[in-house]
Every structure is written in structure tokens, then in C-alpha cells.
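The data below hold one chain only, encoded as C-alpha cells and taken in the form predicted on its own.
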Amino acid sequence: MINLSDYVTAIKGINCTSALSLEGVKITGAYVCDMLSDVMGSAKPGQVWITIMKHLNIIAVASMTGIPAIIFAKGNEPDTAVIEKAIEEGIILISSKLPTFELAGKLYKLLNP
């Protein structure tokens, strides 16, 4: 388990719910996925979402579920009712400019040193 604050900072994340601290949040992995049922299938509570899908059902999925924050690959940004919705559900959401395979493997080695 490591706190998200670390690895926003290994993936130069930029937090686009600032509303919503990083603060005192812990992750325990990561799900890697852009099929909406696939996630609500299979994520846990404590993962973090990495994807490149942007559009609002995301937020649904992510409270469902029990994620803490969605990391948005490849430089993507959500648009303002997504972050709204996010800030609301207080579900964080982060925008990197890394691609998916380097996002998740930063993670693992960080949750594996």
C-alpha cells in the first residue's frame, strides 16, 4: 500500500479535482481497463482507475466500486462536468502524460520495491 500523493508525484501527475486532497489516501494496486463493465466487474476498493476514457459515466463506475481516483493516460483531461461529478462523489482525478503500460508499471514498482 503507498499513498496516491507518491505516485501522483512518479507519474508528474496534475490533479484536476484540486477541490479534493491527495492527502491521506492509500492505494493498493491498479486497474488497467476502458470497458466500463469490465471495471465494475472486476476493480477493487483501493485501486486506482487507469484509463484514457474521459466521459462522466466514469465517476459512476469509480463510486460503484470503491476507487479513490481514475489516472487519465496519454495526457487526456476531463472536461468540466466530469471534474464537477468527480468533486461530488469525491473521486479524484489525475492527468498524466505517460502512457498506460508506464503508469501502471511506476505503480507496481513502487508497490514493489
Given for the second form:
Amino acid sequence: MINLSDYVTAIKGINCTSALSLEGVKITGAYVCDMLSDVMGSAKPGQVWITIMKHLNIIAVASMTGIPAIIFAKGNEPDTAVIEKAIEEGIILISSKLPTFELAGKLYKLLNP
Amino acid sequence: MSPKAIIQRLKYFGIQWMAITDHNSMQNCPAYEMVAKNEGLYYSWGVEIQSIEEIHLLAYFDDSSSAKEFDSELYNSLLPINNDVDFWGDQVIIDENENILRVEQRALINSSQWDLNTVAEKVQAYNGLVVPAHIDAGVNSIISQLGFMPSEPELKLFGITAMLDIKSWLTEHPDFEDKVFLRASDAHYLNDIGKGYSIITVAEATVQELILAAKGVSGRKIEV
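What I would like now is the form predicted together with the partner chain, since the data block earlier showed the form predicted on its own; can you produce it?
Below, the chain from earlier opens the complete complex, with every other chain and molecule after it.
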């Protein structure tokens, strides 16, 4: 388990939900997928979710699976409605310019030094 | 599939109303419309749009000039990638006699850059009807891509695959209880035509009537 804030620093991530603090949030790994039906069935609580999907439904999916933070790859940024819903549900949204492969790789390295 | 062969098969099965819904393009509608009408079938302009979330959405139009305007907006929203003929085959545009008019170069297999809500808004702006395609399919359906049907856009009519047992599907998807379904063959090959159809009760074979049928106005209905 590592601190979300350490991972966000490693991927030069920007917190789109600045009303939510990264302080004290621990993560156990990641689930990487853009199909929400698959994420609903397979993601585990405590994992971040790395994706390029920005539809509003991602917040409900994160909320029901216990995902603390969604990491958007390739500089993708969600629109205001998604950010507002995320703040309401307490889901942290991070945008990073890195591609999905590197986002997963960097996290794997942090978890398995 | 040639227009004449398709329409012969539709007539064989007694299917009276058709649409072809090519991926992201309506350029072949004029040829099929002409053959269909000559053979006494009802024809609606249609297209299967792939949204940025890779959801397949059917759109139907009554007025061909609105449909053409929509088609050109849709074309401009497609990712600017050329078709790889070795992988996907030629994208031919034909006339009613099956002569090749031209070959479309842009890859129609790719997604539009419109998201689900934008697709719905655009189709409705051109007086079209948007119907999420094959919602029970494991890929490219609203449910596979988004997990569940979002509250927006508000849609009533949903496409289902040719063989779906709708009653048993609804037990697993109770949030669709108040929806209406449209079954079609989604035929990609001649032999698939006729495997799925809907019985539609309307005053005339128009998309506007289909919209009323989805709402169940004055005895209109869609049975699958």
C-alpha cells in the first residue's frame, strides 16, 4: 500500500477535484480499463482506476466499486459536471499527460520497489 | 450486400419496412431507397453511429435532405484516419444498379468524436430518432461501455439483438422495465436477414410515427 499523493507526484498528476485532499488516501493497486461494465465487475476497493473514459457514469462506477481515485491518461480532463459529481461522491480525479502504460508501470514500481 | 439481393430476401420473409444502417455513413442510402421503393417496400434513412465511448447508436430520419446534412456533420466528426483496405475492405458507394460511384477513403470503422449526449442532441436537431443499438450485446452497447443507462439523454426506444429473450433479460436489467424495444436482424450477411424483426403498428411507415409508437400514442405500438 502506498500514499496516493506519492503516486500523483510520480506521474505529475493534476488534481481536478481540488476540493478533495489527497492527504491520508492509501492505494493498493490499479485497475486499467475503459469499459465500465468490466470495471464494475472486476475493480477492487482501494485500487485507482486508470482510464480515458470521461462519461459521467464513471463516478457512479467508482463509487459502487470503492475506487478512491480515477487517473485520466494522455492529458484527458473531465468536464465540470463530472468534477462536481466526483466532489459530491468524494472521488478524486487526477489528470496526467502520461499514457496508460506508463501510468500503470510507475504505480507497479512504487508498489514493488 | 447488393440492394436487389437484400430486398429479395426481405420480400421472401414478408418484411415491409427496412433501413440499412452502415457504420458512420448514409452515403449508400439513396441506392437502397430507390430499389426498396421500386419493389414496394417502406424505407427509412438510417446510420449506425459509433460514439467516442464506442457505443453504437442507430439514427433514423424521414427527410433525406436533413439526413444528408446530418451525415455531413457526422462525417466531419470522424477521426481523420484513412481506411486500411487490406484490413477492412473497400468502402464503396454504389448506385441503384450496383455500379460503384466512388470509394470512401476515410475509415468509417472508427469512432466519431461526439460523445453519447452529443450524438443524441445532433440526431434530434435534425428531427431524427436515436436508438441505442443491441443493448444486450457484450461490446459496443451502452451497457458494455457505460455499465448502465445514464439518466441523460432521456431515451425511450432501445435496440435488441435478433435472438434476445427479452423477458429473461429484463429480470437482470429491471431499470429497463419502462423502456420500449426494437428488434432487428442487424444483418451483416444476407443469411442473417429475417432472423430478427419487430411488429410495428403505426398510421404510416415514418420515423415520426415510430417515435409515437415508442410512446404508445393512440394504439401505436412496437412488439418484439
